[in-house]
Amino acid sequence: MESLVISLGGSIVYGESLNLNFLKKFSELIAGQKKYDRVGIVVGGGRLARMYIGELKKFGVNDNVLDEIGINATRMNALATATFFTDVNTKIPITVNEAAEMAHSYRHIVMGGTEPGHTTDTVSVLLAERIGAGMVINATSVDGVYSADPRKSPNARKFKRLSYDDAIKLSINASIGAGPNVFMDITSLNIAKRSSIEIHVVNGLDLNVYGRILSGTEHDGTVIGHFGDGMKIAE
């Protein structure tokens, strides 16, 4: 039984509003594919989470409470996403183990965040590890991993392939630099490395890219895996 996990960025699901047209087409594409028997989808909080957190921060609300609010936003987005699927859990799991148990009963398992300190990217890789998925599609608001934020730096270079170690170094540098451009957190990358889980960082709004990955066709995003020590730059 082959498994796949998709980390669906919150900005893909909820940008200016809930992206219903995308969710309909996305669910049809994923449900229609035949390669994977189980698909885990971990949904981020997006603008819904940022809106609540940003407003409450003005009143000095405790950071732990803000984290919990963000997690609940991811679960709202997850439940909205799940409604577009059949053969899917109707209750959103709150732990990776609970999601893994649901994988025995459903073809599609949709969830959000789990606990403070764990991003949905980390949850995605943990779920992949738990259900034996060898690949995670990290569907983001940009079309790959860059040397700098491409929205701010016109000279930013996109990487076609990255080794785990180079991706971790890039994530560390982005975390401590001005205007962080963190494509994935360090914890998620380390988990992917220890279990050899290949990561495809892609523009999540481009529905064609999912089909290309599922068919094993080359795509315009970035692949993170066992590629040696040198960074491979996309032309």
Given for the second form:
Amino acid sequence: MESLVISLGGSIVYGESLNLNFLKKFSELIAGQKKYDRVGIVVGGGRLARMYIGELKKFGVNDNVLDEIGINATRMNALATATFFTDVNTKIPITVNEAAEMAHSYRHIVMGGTEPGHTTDTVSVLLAERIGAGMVINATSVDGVYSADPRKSPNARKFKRLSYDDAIKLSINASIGAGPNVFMDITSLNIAKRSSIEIHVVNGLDLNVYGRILSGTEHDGTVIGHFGDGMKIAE
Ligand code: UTP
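Can you switch from the form predicted alone and show the form predicted in complex with uridine 5'-triphosphate (UTP) instead?
Starting with the chain above, the whole complex follows.
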């Protein structure tokens, strides 16, 4: 049985508001694909999470509670996403264990966050590890991994592929005093490395990119995997 996990960034599902047109097209595309028997979809919190966390932070609410608030936002977005699918769980699992159980019953498994201290990047890779998926599509608002934040540095270069170790170094550098915009958290990259899970970081709003990945065609995002030749900059 072949499995795939998609980490659907919160900003894709919930930008200014719920992105219902995108969800409709995305669900049709995923439901129509024939390559994978099981697809796990882990949904981020997006603006909904940032709105709550940002406001509550000003009042000194502690980080553990803020994470719980964020988790609830991811689960709201997950339930909204699940309603667009058939052959899908109708209750959002609260652990990867529970999601793995559900994977025996449904073709599509949709979930959000699990516990404080990490993001849905980590949940996606843990789910992939658990259900034996060799690949995670990280569908984000940026079209790959860059040498610096492309929104702030005009000279930032996009990587075509990255080894796990180079990706971990970049993630550590990006997380030093940088706020929430790290392309993937370090834990998720370490788990991907230990289980050889290939990660495709792509612009999640570009619906063509999913078809390209599913058919094994090159795409213009970044692939993170066991590459020995270090960082390769896109031409
Ligand atoms: P996201 O996974 O969307 O976080 O979860 P993010 O990566 O910061 O957001 P984007 O992708 O840049 O938009 C939202 C928040 O929910 C909490 C964290 O506080 C996270 O920042 N969360 C989420 C957890 O604490 N645990 C989880 O398993 C998931």
